[in-house]
Amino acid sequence: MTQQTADQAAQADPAQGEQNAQALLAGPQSIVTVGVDLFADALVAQSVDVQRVDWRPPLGGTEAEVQKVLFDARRAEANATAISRVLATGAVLVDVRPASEALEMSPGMFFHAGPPITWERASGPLRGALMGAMLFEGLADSPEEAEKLLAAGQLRDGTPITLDSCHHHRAVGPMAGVISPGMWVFEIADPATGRSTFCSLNEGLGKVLRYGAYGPEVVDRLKWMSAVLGPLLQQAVQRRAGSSAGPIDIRSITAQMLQMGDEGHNRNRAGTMMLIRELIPELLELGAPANDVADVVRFCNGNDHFYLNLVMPACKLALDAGRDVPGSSLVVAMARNGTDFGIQVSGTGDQWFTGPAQIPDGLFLGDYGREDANPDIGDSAITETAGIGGFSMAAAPAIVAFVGGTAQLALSTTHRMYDITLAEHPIMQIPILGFRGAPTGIDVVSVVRTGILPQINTGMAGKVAGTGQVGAGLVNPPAECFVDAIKALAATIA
């Protein structure tokens, strides 16, 4: 008997109604509760079967905007179009080139990770990386001079110094993400459309430019990368691309590495090994000095993060395909500059929605602690935006040894990310979930409605310029990014 029929019986015959009510209370019961757990816990204590519904109001008081976007007649088709373009994008390694050529950069131009920012608001690691880039380019003789020129906004000869977001130039960069004209970059292309994206070469871990270090060892390494590593990789990559085997398929390697224990952001060991396996035959047949070839192989193979700088532009390439679809609530970029965390959404063009970058929770190197860490920084969250990295932690339980947490956390995180995404990737699959596709395509509406924020695993840079890496951990974007985005999306609806 249902509660409704019991109530009707009580109105017709009070005595019968009382008996029915007692029978209802004595029989099996299941009660649905919404909101705080106090009432539900009290019922459970009385052996009542409770079905808990995890509901909460939309973030930031956006009920009206959520409703407006949900009932936008364009939304379903727009999201289907945007995410289908993302999932269909291929990614092959076609070249390695100097940034001056690939990105049309000239002296005094510097690209950086995250939304646009000025020197005055730049974080310690971003300032350190820019100072190191000035030294590497020969535009300053000391860190002090580099800092002075950057603060003044011009080179010695009066040439203006310009800072801009990597994302504005079809590029991405990990951590500080600084790219200067003399650095070399990978070029990743979509075979179907010919579109391409770029990323710097990975330096390794510890005291490196992208973590804000700028000492002599950092500059010397960058000079070797431009004089030896870049040119040899260029020859090997071009040789491979022009062979019968064709260019190296980055999307295929990334899919394989998810099945080998990598997640594509902070764990790229299998991806790096597969890449080097493809490059070694080409390097050996170049006729280059044996010691240079050995140094290149040793450097790449000894840096488990080397493949990250190929995953990132491949992810950007895919997400750029989903841009500029009117009515779409797909997130096409998440990026941090060490001060601001910013997102971009397909249906709102190139507009950035920003909030304060957060300090990750995780594991620290040596004697470093939370007080030494800078807020979240880097373009590498493009991996999570594309469904790997923190979204695919279930594929790489060993990642918790690097960023903290437990294997169960890695599994539950991936399960949670399905609640805020539009699709499951047909190529990027997670073995422990029965080869279920990775949760792909962050939906602004779902984030705001559920309050579930995207999970990112990341490295941590020291907040003082010149420090380098201090740890690695887990972090979420600030909620206001998504609140502002859905308001802007609602404003596009007539």
Contents of the next structure:
Protein chains: 2
Amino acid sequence: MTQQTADQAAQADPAQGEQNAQALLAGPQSIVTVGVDLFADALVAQSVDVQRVDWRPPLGGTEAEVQKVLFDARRAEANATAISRVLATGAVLVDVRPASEALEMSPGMFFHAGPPITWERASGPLRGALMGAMLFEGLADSPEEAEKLLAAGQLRDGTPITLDSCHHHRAVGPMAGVISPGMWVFEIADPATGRSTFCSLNEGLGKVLRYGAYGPEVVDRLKWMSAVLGPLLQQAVQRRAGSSAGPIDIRSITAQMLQMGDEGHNRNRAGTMMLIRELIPELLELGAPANDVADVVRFCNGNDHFYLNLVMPACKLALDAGRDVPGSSLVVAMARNGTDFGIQVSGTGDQWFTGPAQIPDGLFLGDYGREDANPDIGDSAITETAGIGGFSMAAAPAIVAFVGGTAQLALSTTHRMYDITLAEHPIMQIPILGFRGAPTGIDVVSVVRTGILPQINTGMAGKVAGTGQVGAGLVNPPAECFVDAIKALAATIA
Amino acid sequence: MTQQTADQAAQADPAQGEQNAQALLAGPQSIVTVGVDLFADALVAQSVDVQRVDWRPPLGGTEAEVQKVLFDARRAEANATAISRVLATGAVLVDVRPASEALEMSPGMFFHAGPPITWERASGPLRGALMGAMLFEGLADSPEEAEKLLAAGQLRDGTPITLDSCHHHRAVGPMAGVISPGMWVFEIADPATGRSTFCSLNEGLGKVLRYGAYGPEVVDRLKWMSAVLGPLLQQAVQRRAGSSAGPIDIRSITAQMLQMGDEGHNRNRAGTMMLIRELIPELLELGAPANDVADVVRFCNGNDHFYLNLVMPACKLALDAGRDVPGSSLVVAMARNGTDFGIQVSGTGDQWFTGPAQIPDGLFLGDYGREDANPDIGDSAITETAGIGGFSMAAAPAIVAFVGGTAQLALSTTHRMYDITLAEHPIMQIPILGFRGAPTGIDVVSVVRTGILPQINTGMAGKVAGTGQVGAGLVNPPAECFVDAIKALAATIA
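Alongside the form predicted alone that was just displayed, please also present the structure of the form predicted together with a further copy of the same chain.
Every component of the complex follows; first up is the chain already shown.
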């Protein structure tokens, strides 16, 4: 039973507590103990069958706020409204466009992952990605010049350099998440409402901009992506969207991924292949130069994470539908800029609740180790916010070879996430759990009451600008995000 | 522990039985009961902790033969030799060729699935497929004429019509498994030995020859497959095989499928996509007409079972390596012709042990029901013989939506198959079981001793010739195959 339905059941049946008490008193078969183990241990010593219930006080001493929010008359309906909007959101691939046009960006504007941050507080990989974007845009001739201009906050001609969160512009970006005007972005739309969201094109693994690398191979790849990949994908996507088959259904592919061992955050193999198989016939019939088409196919084929940048905006599109419902404790965004971890909550508008981003536990590439890793970074935790990624690891046990852990950990993680989520997704199903729906829609109240933090799996960037990827692992948000969020939610109650 | 290693352990430590007896006598904690439940039930009534061990006499009253085979001095080493040869076999896609050339077939020759059978004893779908093959080859002008010629056993010009098992010609075919000279076949080779095996190209689902349909759409599709699909695949496959990347590694793709929710018999989605992503760049650079290339891509893309016809010959290639080891009780083939289910065993050469094919339990398409289904048919049980398919359903819980059952059934089926197999495959791993190797190499002795029959999942053909597919489900071999096999094995012992 999800927290919401448990709460509803409790509200619907005020006699339930009394029944529970009766049940406890009635039988000598077993005793339920809550909290510290001293009493339970004493009973076990007397051969009494003990059911231990893991109870702890709410996170951060928020008893009063939790109580206030739990008794908020708006809460049950607000959460039902918010989550039902999330679950009802479709996602189709309607276009691929230059960011300058799609996101109305002009030279000197840069969007990045996570909550807003200044150059001064930016971590190494975010700085590296911004430097690379300056080079790609032709706004600097060397990494040193790029760094100097970014620190000074203006371009050579005096135009101000502005940094802002992707999330503030209907966009998301993995890892550093840097989007500059000359990059191309996917546009994903909800057919029912026409709302849309955007995400950059995935570059692959290793030395890539989003992991903070900015060398010539990074910049050259970005230039090819804007000159060849973006325009060819645009033609293929537009051709498909205008065909009788209609646009490629990203929600459907994402649901199928979960049947094929992907969880949509760090395993996107099946998703990438399903996307390519949809695009290939269009690409073949564009009349474009054969070697360009072959290059595009090879590039997408060679990068099993290509589909991540379609999952992410689809997740954002769904969660954006759940925003701004007064009284709702649904988390609508989790995002990290490499310094801060931030969340946004339906009932508290666009406010970010932040805490220090943590360093993941996981597996490292080559000779890299924990001391080389930057704290958690990227908008990709939007996948967990939407119930997939780390929340649906049970669907993708093979991911433990990439992020560490065991198959059992993958199963137990998903089971644990049901304790802090509002719904089981009707479309995103996990076969090994008997096609149970993915645990979807984090409830701030449940997180604070249980102390169970959302489980995110993630790539790890090197902490020194220019390094690139150093590993992948598992990480949680800092608890203070949820503590601050429940305080703010409580403050919205008259 | 596999049967083989259990046997070895028992042989290595003759004191084990004594220790077990001591353990039984030593403690009052629990009593192990074997066989009928009367004694166990009496103990439970006295509050004694009872461990029930499910024991039964060997299948078919074969106590003497089982004992003789178990004491065969050759057995442990013979099975170790046979299974290690199976596990060491590679599989790469080296060519696509006309069957006339690859299998040295001339007009009037037809190969089919399962053990050898005559026209008189052939079931509806096998008859339908043979009739369709006559039409495709231009040897008859109507289904009626085809049927008449097949029944008479000769072509219009008096050339004899011959039927033989695919398995007798290094080939396999799904369902009816009919191969005629004008069809094209994949050639899969073991790089270490150069040995190769063959399989027809997959037509898709529904009204197709292998399910016994022979209408004009079936024959037209086969003609296109021989005129366009086969030749283009041949060029792409040869081009790839001759490139620096080398031929496409079918064993590697098959191992990856198991990480992606396929089990390689009735789920081949990920495998099909991985094959296509390997072939696409080659197809693009052939210089072939763009519409033919687009048609080929669309055809392969539109058929999630396309890769089955590559898994099957790869499995046969591995199992053929385990043939003809004197004293080995390894099953090297399980195959059905729609009337008989047959197995072949390493220690008994090319002899078939047969029994009546069963009707699967499963899910039916549209208005079809059990009464429309033909008994079990096809060479595709070679996948289970090699440890995947029904044996690895734990890797593919979503398959239960196709063949019936629950995710729990998928898990428990794989667990049960470890009890009758000789090895855990070092390359074919099942993530949800902590990357445990697939249960590989059926041991006739273990089947007969435990009464656990191999679990096969399968498509179901309509029993009336011309119908096509009516469903998919789960089925077992008839026990008599294994009873007859152990008798024959025992007879090989001096």
